[in-house]
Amino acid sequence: MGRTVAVIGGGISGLAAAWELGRSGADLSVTVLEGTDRVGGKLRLADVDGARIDVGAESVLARRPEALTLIEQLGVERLTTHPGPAGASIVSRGGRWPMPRGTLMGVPSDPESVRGLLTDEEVERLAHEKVEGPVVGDVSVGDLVDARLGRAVTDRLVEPLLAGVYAGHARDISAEQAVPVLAAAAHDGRPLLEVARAAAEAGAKGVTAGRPVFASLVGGLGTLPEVLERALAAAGVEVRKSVVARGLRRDGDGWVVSTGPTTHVVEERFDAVVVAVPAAPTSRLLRHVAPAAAAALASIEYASMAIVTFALEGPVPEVMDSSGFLVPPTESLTIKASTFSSVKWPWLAAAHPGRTFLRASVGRHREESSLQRPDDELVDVALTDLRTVLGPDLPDPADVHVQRWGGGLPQYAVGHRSRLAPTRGLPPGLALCGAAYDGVGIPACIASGRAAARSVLTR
């Protein structure tokens, strides 16, 4: 009889782990235990005015290979699509400014490229970077940029970009974890501007020159879990939904997973377990079998957010002349970004030529008050902010969808990497994966899941 492996969690990390296990060629019986009634985690489609569109993550970083490799292995690479040519913009001091080209997480490669978005005085401060020797240990991205390039660069360039990735604050987020190339420069005592210029040159002339930065699938990125679930079934992987894992304990050289309600607990033994759920439930599962790892995971905070999607009748309004905009926290707006989906994704515009879709993001770490509104008030706030930026003539929506992501994004606080050291020394046959560890993007989560699968295979 072959070995049995449980994957706890059916988000993209858990599905990637199950895929790696299922195609390994080993004699395995793989079971995915998903606590909700659907797989996919933060990848989700919803019906908005008769169209199925993404209401969670909508793209992957195309310059990392993991997501596109998985798409190719699943046989749906023909559906890969990329954003249209329109660039994004940043709201600053009430106006919209084109997103500067050649920035490294907001650090400009050319100070002149941000003149206007920043004042002349702020550009002068940026251009004369203050390098005062090597930085020892981890620091926040914001504190590093503040000291080197001035607070305005953090406030108006770095903050909106990091908020788009983490829904957090630049002065809380680990440089080592979020922007390791900037952290490495700080440790070496090198200028950040020099690193940003090198990155811009590599992007223009290197192996990725000319390649799109982002990618998705025709039909929405939310179709990826659907395709993956069908492929797993074809490979003999069992996916159980609405099955909550409540306990984990050692049993000889294997593991017992407890599921079900407290009034009817079901125990099942597996030879190995991959845990692919967020930090808090993982901490609870590990509290007896790996207490140090459980304590480390319990310290990770998460940000909640909401995506408000609007459907407008008619073609794209002229004012929507970019792919969307980012909002620094210095602006007096509640939303932190808006994506003009029908502009950004040509497949969506072609599929629904008589409608325009756009969405707004609400919520930053420790700013949950912005989300403590009923859906209709959240819609009103988002629409008011959109009209503040785009003008009062933005049409009333024909349909609206609100998707809340409670505890959706882990926060990589300063010292995150060293704090999680106990999670890298687990007993044999147990592995962890997901956004809490080495990256919140879809490619990073896929890499994490596949690495966890290989770990339990080899041990």
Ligand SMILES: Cc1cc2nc3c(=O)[nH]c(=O)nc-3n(C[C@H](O)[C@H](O)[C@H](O)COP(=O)(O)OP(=O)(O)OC[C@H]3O[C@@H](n4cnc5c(N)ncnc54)[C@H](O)[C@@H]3O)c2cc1C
Contents of the next structure:
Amino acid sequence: MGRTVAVIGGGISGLAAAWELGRSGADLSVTVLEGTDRVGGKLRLADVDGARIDVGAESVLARRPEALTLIEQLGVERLTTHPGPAGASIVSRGGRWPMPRGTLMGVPSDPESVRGLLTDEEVERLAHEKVEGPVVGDVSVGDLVDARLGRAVTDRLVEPLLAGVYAGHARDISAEQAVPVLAAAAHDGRPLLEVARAAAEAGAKGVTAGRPVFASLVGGLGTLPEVLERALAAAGVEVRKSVVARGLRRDGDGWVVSTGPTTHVVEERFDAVVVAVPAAPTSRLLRHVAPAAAAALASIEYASMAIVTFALEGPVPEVMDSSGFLVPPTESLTIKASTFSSVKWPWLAAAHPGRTFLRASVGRHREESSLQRPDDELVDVALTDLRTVLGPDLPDPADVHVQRWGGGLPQYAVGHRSRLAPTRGLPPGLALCGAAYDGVGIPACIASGRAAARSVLTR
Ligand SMILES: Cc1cc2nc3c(=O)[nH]c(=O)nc-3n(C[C@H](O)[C@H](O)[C@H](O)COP(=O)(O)OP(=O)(O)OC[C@H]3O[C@@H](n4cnc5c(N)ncnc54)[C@H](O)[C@@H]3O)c2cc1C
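Mind sharing the form predicted in complex with the named molecule? What's above is the form predicted on its own.
What follows is the entire complex, opening with the chain shown before.
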């Protein structure tokens, strides 16, 4: 018999690791152990008014290759789809403004492009960037932008864009990890405006010019784990659900994974293990086999959030004239963003022409209080906020769905990369992957899963 490998966690990272192992051509027996009764983790579909739509992650960055390559390898590239032409908007001082073009995570490439959204005084401050000496070490994105371009740029542009990715706060999040080109400019003492301008020019004229920035699948991104699960079965990978991994110990040159309830622990030996679960359960699993890595992982905080999806009867109301909006924390609203799904995704509008779907997200890092209310109150709060932004005529929903994501997104605090150094020196045959390490986006997770699989193969 060949070598045995366990992949703990059946989110996109673990499934990508299993896919890489399954297609390696090596003589392997691969088993995925997933704690819940479904694979996919943060990729999830739910029934809203008779339609199956995404209630978790909904798109992938198409400027990175990993997700599109996986989709191609799975043979479903014909289902790849892109957002429609309507851009997003941003709420500022009670108004809704078109998202300025060519910003780099909110840093404008042209100060004039944000006039109106920012006051004349704020634009003036932004236009006169204060470049003071090279920054040593990591710094938060917000602190860097505050010092260089003024607090209004952080508050009204960078915060909402970063919150869209991390559900976190710009003044806590590592520049090195979240926007490495801005961190590099800080280290070299170069102006951020210059870097944003260069990025905008590269976007307009480079190899990716004119190509869509985001992609998804017809039927929803939540179909990706379903397709992967079928492909893994066809490749001989065993996916076991409702199996929670509780312990990990060394056994000669292999590993023993314990699963099952504490009253009936089941132990199974594998030659190698890929751990693809969030930081807290990974930390618990590594406690005895890699204590320094376990301690580092225990320090990673997560943001909880909820996605409230509404189905309205009838065609898209005129007021929904963008793909959605972002809300900076300076506004007195509870929701932090809304996506007009039927506008953003033409496939969805075509599949359900008589209905309009939109969703609102609630919850930022360390602001769990906004989520500590029953579902019907959460729905009321989200609907009230939507009416504040879109006007009181927004009709009552025909159906609503609330998806809570407790511990949904890891927070990359300043110093994240060096803090996680112990996770990069593990014993042979053990590898980690997932959103906690080097990117929360799906392409980054896929890359980390595949890299973890290759590392246990080569060892
Ligand atoms: C609401 C929301 C929207 C998002 N939108 C986007 C988006 O549009 N685009 C994008 O690129 N990214 C998005 N993200 C981020 C991205 O979806 C996630 O970072 C990514 O899916 C994480 O994948 P993962 O496999 O690392 O972890 P997870 O998805 O968390 O998967 C981990 C899996 O491990 C299982 N597990 C946990 N503990 C155990 C255990 N002890 N034993 C066995 N199994 C266990 C869990 O049940 C889960 O299935 C979003 C995130 C959230 C929360």
